[in-house]
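Single chain ahead, by itself, as structure tokens, in the form predicted on its own.
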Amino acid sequence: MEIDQFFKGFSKLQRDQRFERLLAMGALSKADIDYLKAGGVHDLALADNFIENSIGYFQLPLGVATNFKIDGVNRVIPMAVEETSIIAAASKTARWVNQCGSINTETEGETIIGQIQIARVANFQALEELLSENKTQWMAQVNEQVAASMVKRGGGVEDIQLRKVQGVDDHDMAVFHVLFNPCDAMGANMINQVCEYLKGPIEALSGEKVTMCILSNLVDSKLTVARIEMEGVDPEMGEKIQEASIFAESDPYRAATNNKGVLNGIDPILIATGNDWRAVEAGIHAYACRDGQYRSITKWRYSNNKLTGIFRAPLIVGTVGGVTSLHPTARLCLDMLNVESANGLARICASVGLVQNLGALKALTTVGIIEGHMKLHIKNLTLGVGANEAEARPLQKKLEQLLAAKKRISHSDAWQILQALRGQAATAPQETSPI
């Protein structure tokens, strides 16, 4: 079966024809949709592993999102998510790219940074110098005490710079930049066991006080891109979209939503293989006010009946390591990426990223941003009201209808729609037993 006759009605699949599907396309094994099917982990021991003060676990929704042809590779998406609406758009955008272009990928730059703080420098130049007569024997110290395991992996310390920062009360302070490539970990444990190190020869040697080590979640020395190119666009759609994004890239009230909208397509992805979602969070804002002023980390322009959009940001995964090797669920999603680095996970990162800011621009310039996910939303309004199994359809068509004529609906009107409905049924002629 074509990997589009797999993906082909899904939505409308009730959960076990969805298990069977995604196991005919090896997605997931047998022994995944047993562990599915059982709920999941619920090994309490192991939460008391992962944290302190453990209880027990908070369950998110996990699904798939479907129609992703990445680099050329068609994948399946895990997303955990608890917002309506996510996995829907991002799967009918894909289908949309994947009928009129490409989404491409790549990677810029391999290492994440180290911060060493002196806060108050007595003698930058001095410093500067020390770091110049220094840097190799220093680089090759930490990786052959800290970072062995890595250095065996290719990644390892690659470069040591120093930066002036602006301190208090006129004081200059001098950072320290240690750029490390973590290889398929995301690096925070290792890059500050670094830092660590380097500060007892850098002050030993200076005479310096350093007063802080820590990882930066900037990560400007290694930044993800995706592109997306489509093809026969329709010109209203197309320059309408690009105005969408200009007012993202101009006016930073904008550029928070739109950026949001962004990370509705990446968050779902980092929690879903156990990844720190907070930390490319960090990076990401960082990154889109690097200039000064907060501003859309994507940009779309539509030129000679061509439709192009770029992500371009930090976006620092791991698939070893912590949570991602240790939770079976994580361990799952992984697989079912069929991922082979860091690197390929943080492009299918972006990739959905991009395409999730895709749809979102494109409701918004034409039927708007409430149709869409109300009509997704009902389902939720009919759970919230207490409709029961027998309830549930006839409440959710009655809202459809509602939501086609007003363009809006509450939580107010599924309740009296259901009770209008319960009405109905209490005086409706019973039938009787034939005697």
The other form holds:
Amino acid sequence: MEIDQFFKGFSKLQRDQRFERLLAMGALSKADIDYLKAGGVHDLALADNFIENSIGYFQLPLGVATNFKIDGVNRVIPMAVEETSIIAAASKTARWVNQCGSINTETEGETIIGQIQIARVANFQALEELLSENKTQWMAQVNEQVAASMVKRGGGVEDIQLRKVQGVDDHDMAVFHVLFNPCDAMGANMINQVCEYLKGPIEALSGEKVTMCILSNLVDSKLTVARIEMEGVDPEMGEKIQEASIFAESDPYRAATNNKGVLNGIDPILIATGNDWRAVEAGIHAYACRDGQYRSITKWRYSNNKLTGIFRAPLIVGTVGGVTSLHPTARLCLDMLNVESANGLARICASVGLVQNLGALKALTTVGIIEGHMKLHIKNLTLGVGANEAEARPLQKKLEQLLAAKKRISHSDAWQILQALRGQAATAPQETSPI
Ligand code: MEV
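Can you swap the form predicted on its own for the form predicted in complex with (R)-mevalonate (MEV)?
Whole complex next, starting from this chain.
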């Protein structure tokens, strides 16, 4: 069945009906549903394993973005996020993409990067010579001693390079880059161990002092790519989306907001699957300014009725180990995604980020962002002013009418309407109360 059919009317269903639909699709099991209905993870002892000084859990809303078909495979996308309208925009835009196009992904390059720093190198040239004499042996040694399991799977250390970086007090700094193929794993722990191991022979043979060893989050040697191609897009809309893209490609002020919109699609999946979203954010932002200017990580072009979009950036994630395996909600979300590898998860994230970006550009260049966002934000406003169950619906209706007429609504509008509904004359309070 086509994915749009699976999800027909999904957003209008009651929660129990949504569960039934996801059960029928095989995205959730009965046990998953019981777990979610019970409110998710409560195991305080488990929290102690994750972090220090734990006092509980911070729960974010968990939803699913619908209508995603990536590389020809239907996917249910779990998203843990607090911001209204992200999931709605992703789902609606994914339906549009399905109707007239497709999403395809790939991984460019295989290796992640570990860094070994010598802050004050005594003799850079001698270090270069040492590396060229010993590289093959060091790689064989570390692959056997530290990365044997990865070598068996076709990965391991593939190269060691040396870079000269400006140090302090006019001292040169030497930085080894260890290029490591983690196959379909994330590889963070492994690359750190590899670098720590190499520190021994480097120091012993060179007499230099290694300052530190750590992976780099700017993994420009392994990029995740997602592409959208759509036929028959209205020329005016296609041109506007291209213009919005060029704005973000050229102007860092716009690029920051554009990329935030892309990350609206990516971070919620990272959170839902227990991934380190700070690492991904750091990598993406560093890559976005690789030529010295911060730019968009997506690009849209329109020609001959065809709209094409591309996301290309480092997106290093994991599907095994740490929180991804131990946190029951993260496990449930990974099962729901049905991903086979870390690279597969990265490609899904890139696709959702690109779709989210398309949804934002479409809204921004047509009706504007307020209309869709505020429509959905009305429920938050209703709760925020303290409407009870009986008041909520009439208040929402009045706010919808006001939004349609005025094109904007605020917390004080909601409060005033609520007071009118309650038959009280009152003055609107401040949006945030001083403490
Ligand atoms: C809001 O969360 C995200 C947007 O600002 C993204 C964009 O401007 O492209 C709408």
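Keep in mind that what you see is a predicted model, and the values were worked out from it rather than measured. Here, rigid core means the biggest group of C-alpha atoms that superpose within 1.5 Å across both forms. Positions refer to the first chain, counted from 1.
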| item | value |
| --- | --- |
| After fitting the core, A148 CA displacement of 2 Å or more between these two forms | yes |
